[in-house]
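Single chain ahead, written as structure tokens, the form predicted on its own.
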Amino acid sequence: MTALAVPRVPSRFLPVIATFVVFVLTFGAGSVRYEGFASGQIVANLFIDNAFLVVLAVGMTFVILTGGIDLSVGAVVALATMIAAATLRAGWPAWLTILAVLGTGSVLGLGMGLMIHKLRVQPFIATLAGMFLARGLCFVISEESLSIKDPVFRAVATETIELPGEVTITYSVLIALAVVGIAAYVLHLTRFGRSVYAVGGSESSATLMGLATGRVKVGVYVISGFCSALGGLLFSFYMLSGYSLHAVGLELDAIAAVVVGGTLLSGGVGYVVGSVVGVLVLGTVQTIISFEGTLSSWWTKIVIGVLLLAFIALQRLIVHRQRDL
């Protein structure tokens, strides 16, 4: 008799299920110790909580997957709260308010993108020059916190979608599940989305292969510029107020997530969903901590450090392996 070939998982896959049994261990922990923690409530809270957590990350997996980082996310962020508190104050209606918002982000990554694709200029260097740029901005609105009272912004900041269950939602995970269906559609069915997949992959190659490896680069920042607006929107909703110390290091939590669900930082391999599971396990490390109430909050940085150091050490064995083979 002849034993039966266990199929072997891809070695790309590794990362995004290790993310996935993270995540169950560490909710599964949290569902043994505390009482209640095991609803379907608990598991929308975390998408309620990190609604712009998820929309910020898609836009850090795009850019990640070409080798590249975006260091402006997070102040991005607070501009985008700081454009929406004050032209709604200024009497704006809301849709111009939103398209300002999302263009100011699209111009912004749009800006870094051309300055490292044609200055040369390292995503590092550029992107924090970026965050200097939108950080400093948002003290030229204003150095006071502002608070956001149009009517259109409360309906969607309060109003709930009921689910079975009894589980409610709100709008605002609505557009962050639609930013991650749309991003995975392009990553993996558009001509644009294997661009960037190759171009993470190497980018001499992909010039070789005759793909617009510029046009990729620059477009990915446009992507990651115009999550980032998005996310300061969903922001604005969660907290109601335009503050510009608002996202005060968010840019490495989307880094971390993305990491942690699975995305080489060399680049070249990763997936969006890999990138939501990585925001998942964040929120619930918090959410554990919150529940056992007398750790500090900081234990929560503490914790992601260590899954982050982890994985990225998972990313360097499988990146040996498969240079062995």
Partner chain sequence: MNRRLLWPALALVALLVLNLVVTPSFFELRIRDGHLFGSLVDVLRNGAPTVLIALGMTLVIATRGIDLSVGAVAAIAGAVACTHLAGGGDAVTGMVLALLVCAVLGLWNGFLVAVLGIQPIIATLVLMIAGRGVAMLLTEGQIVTVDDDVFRQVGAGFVVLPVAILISLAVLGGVALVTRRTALGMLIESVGVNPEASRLAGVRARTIIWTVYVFAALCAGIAGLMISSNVNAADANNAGLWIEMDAILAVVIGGTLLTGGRYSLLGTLLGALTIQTLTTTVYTIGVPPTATLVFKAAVVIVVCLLQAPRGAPVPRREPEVVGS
Second form
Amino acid sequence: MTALAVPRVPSRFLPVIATFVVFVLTFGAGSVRYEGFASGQIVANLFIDNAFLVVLAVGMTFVILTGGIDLSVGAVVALATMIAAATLRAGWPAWLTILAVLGTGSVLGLGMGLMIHKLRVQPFIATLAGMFLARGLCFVISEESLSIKDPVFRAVATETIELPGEVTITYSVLIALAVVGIAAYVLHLTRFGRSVYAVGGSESSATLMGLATGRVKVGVYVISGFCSALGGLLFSFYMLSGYSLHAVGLELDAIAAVVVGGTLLSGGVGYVVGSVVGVLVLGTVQTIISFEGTLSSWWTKIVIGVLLLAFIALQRLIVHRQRDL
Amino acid sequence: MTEPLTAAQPQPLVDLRGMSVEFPGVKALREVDFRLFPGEVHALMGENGAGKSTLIKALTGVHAPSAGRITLDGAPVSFTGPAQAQAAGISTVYQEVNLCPNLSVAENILLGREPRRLGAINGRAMRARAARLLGRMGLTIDPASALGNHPIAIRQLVAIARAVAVDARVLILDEPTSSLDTDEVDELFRIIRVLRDDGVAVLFVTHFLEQVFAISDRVTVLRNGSRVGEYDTARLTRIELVSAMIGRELGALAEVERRTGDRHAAPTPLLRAQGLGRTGAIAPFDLDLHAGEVVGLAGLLGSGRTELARLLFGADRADTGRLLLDGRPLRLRSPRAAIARGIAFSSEDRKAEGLVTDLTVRDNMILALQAARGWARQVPRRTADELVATYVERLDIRPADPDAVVATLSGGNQQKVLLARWLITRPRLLILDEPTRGIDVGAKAQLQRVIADLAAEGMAVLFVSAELEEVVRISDRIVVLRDRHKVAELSGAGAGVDEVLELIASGRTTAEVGGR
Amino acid sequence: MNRRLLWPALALVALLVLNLVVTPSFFELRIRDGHLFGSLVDVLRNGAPTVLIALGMTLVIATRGIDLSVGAVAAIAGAVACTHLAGGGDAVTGMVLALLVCAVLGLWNGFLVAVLGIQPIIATLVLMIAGRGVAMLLTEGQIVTVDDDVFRQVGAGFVVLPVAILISLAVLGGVALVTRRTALGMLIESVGVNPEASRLAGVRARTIIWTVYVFAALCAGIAGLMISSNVNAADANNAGLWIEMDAILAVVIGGTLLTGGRYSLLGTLLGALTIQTLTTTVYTIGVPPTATLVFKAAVVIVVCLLQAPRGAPVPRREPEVVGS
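Got the form predicted on its own; any chance of the form predicted in complex with the partner chain too?
And the full complex, kicking off with our chain again.
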């Protein structure tokens, strides 16, 4: 019995590895098929075009790890772009605008978290309310698209950083990568982060173990709200405008990226790195479809749907195997 | 029976006096006294509903007692929850291990108390500390491995390591052995002894007699929420222990006369099990059930009585042996198949597996009949009303309102609704798993009378009960189970409570006594 | 009828009274050319697709499920019918074809949930995302416009009342009848309240779950036909966008818990009408219509507050056993 130590099956890494394999395969397929696909700049572009999605996926990873879901992220992104555009137009300095945006996102997240924890509203419904609220506030601010002319925003948006090999990236990429780093640190090296996993693994056990499950549950929605707002800022760098109909359906992309990245929707298993690779897979699919002139954009959605299905099936297999032990 | 201990001993570490816990409509614990000394293993015994879990929950602050007081090390305490109890040195390991399978072994042991360096969790130090704790218990589990990859036995030991890591003075083990095999139990016991020798007071809940005698120093037996007694294990015999747990319910049901005389079992068996079994649930057994007789299934909790009943109904699938219905082979792939062949099964857990509590009495009663007909062919309203009215009257269900929501009924009436559901399907074989558990004496007597009548009308009944008196009183034959084996079959007419008690308690296997 | 219908009914009445105060003509009904007109008729007509989809959603939610794909399915139904018409096909065939496709999509969802045992929210998310792509594939990314008198009737026609209202009411009546006259309603609730007890009682849970997902997809299909008929076009991108959220909201406002079990079709109808009246109210009291979403959010929060004490879903936890 003492010798019963089971050989370490890295089954928890399996989905992430699978995601990475899928990324390599899709990227490889693109490289074989299109000249100039396998360049460093294409990879860099994946990050540049999806920096905001990376940040959203990070926030969503926290929420999904606890077994919850956040439908509000797309709407909060739109709200962030609107607040940014409107306050800058009103003459606020860039730093104050940024603070206001991040603050709004966090407060919205806090509200939803409290609804879920204190009122025991299902995450689905609470964040649906958040989605309606954020999207509605956008329209209240303005129905028109507002362009952003602030020099600081413009500078951040347009300036590029030269990397070796004539690859350029934007500041948004750096910000997104920093968020990923911080998130990985929090999830793996802090008590809060480990409690996130514990709550997702078994909330009742976590409570009996004396963990502050309430704080964790509220906390992840605050983080997701913050990340959505930050993603919204990156999105406004990318678009240089605020618009109520920005980022419609982006929450689905974020959820898809997280699931394709190997995080279990039932909670407790997953890594932010997986979500980042998930975003890259979605980005690569999009890039391939844009390279292939004849393939139309709707194939993106279909392919994402199929990928989602494949990963859900893979997760079922893994969960089944663990239960059999 | 051994006299309860009164001998002078050192001051108890935990002392419960006059604990009572009430739930709406139920007195789960009645003025129970309980003492736990440092450096002892104390077994808490009792059947389902005896109040074992309630006692533990009252001690750890999950339930608020309605009366009584707790002292810990001489000082009065009252906890508001397990976290507080844990802080005071009382740790509990539950049967369904409350850990996070998605995290590593080390994390599960130290979650919330991880060693940190500069604010960050120090993974290496954490694993080292976990390894030390495990090592102290003589375990060599890799602390970095995921808990979910380990079998349940290891998880149980990890849970104990976690409980010990907080410097527990009292360790409560709530049925830790129910899913372990012999080697694993030995390992667990070795660790319990190590802890005991360190001066930890261990409260051990189990329903396996062998284990009580193997590990415990003293035993407290509960029945129906009351304390039957506190005994010194070394001076206690098995038979005394068993009769304390399930024996003689004093005179409560004396008025229900034994009435098996007017029944005539059919000569050929209705259902015949040959070598039927399921790994981990019940060893292969033979059993014949005849129309017109009541067969009682006696045995302790965990003896395999529920598992046996479930196999006959197809609620679980057998992996060996076969079933014959009217002499023809029968394969049960699902409960649906069993129902179609006239077999009915009322589960012991009427809330989780029996009633649809949000629905009405009527809906619950006709559910099985309706399910058999499929959704498209509704049981005509008038037929349903007639059936429901018939059984509400026959079983004396109160309130006699078919539109009452079942959740609002008392336990006894809920049980009758469940029985009615099956009687409406006109079964040839009725399997009742602890139909009388947790219901009042009046309802109990009524149910027993109904069961006797049904058999007299020609139904075959398999009756599972934790109460020996009851089984002996209403059965024509008694099948005795012990440790997931069928150990004996007795003719009810000749069997007395003492004989069955002895079979359950001892290791002696009788050849088929009596026969037909 | 019962307490659960009290709040949605009160909310609806309050909104109607508010409308009456702001625009006294709100309750006026006129008959012109044998057609009934008026604000109330508009509310009903605009709410018809939501009512339909919410009906299907109610049964799905009663079995502890959820169907996120209904909006996408609605878009597919419109796309199938319109491309068939645009290709010179006949309207009736086109609509039948569309509904057949929807039934297949419902079977797919039911397969994932009932057979593979995937959580409903994830299982239907697949079709929610991929479905829009499929709809766009059918319309080749274009907005397919059609001009067919028969097809126009579904969304814009009148038989005294708008045909869309009549269809929704017919489906409501049909479902109410079927769930009462057959045992479907009771078995759905029984599976939703206690799946294990239902299994042991011999209920074919798989069939039941499959049935409700197919039904939800069919409702979504009819709603999709209404939506595209109303504008004489199939817009794969925007047809039925977020209608699944409105439908879920309607069900929740109507007092059916997301945790399954007892459901109320009447409550769902009240919920859907409340949402639609809210939209209309926002418009009539002069707030920019785009702010409707803020009010919707407010309604969700208020409903949650009202339901919180009794309707709170219990977090994942083993049932507490008394005694033992």
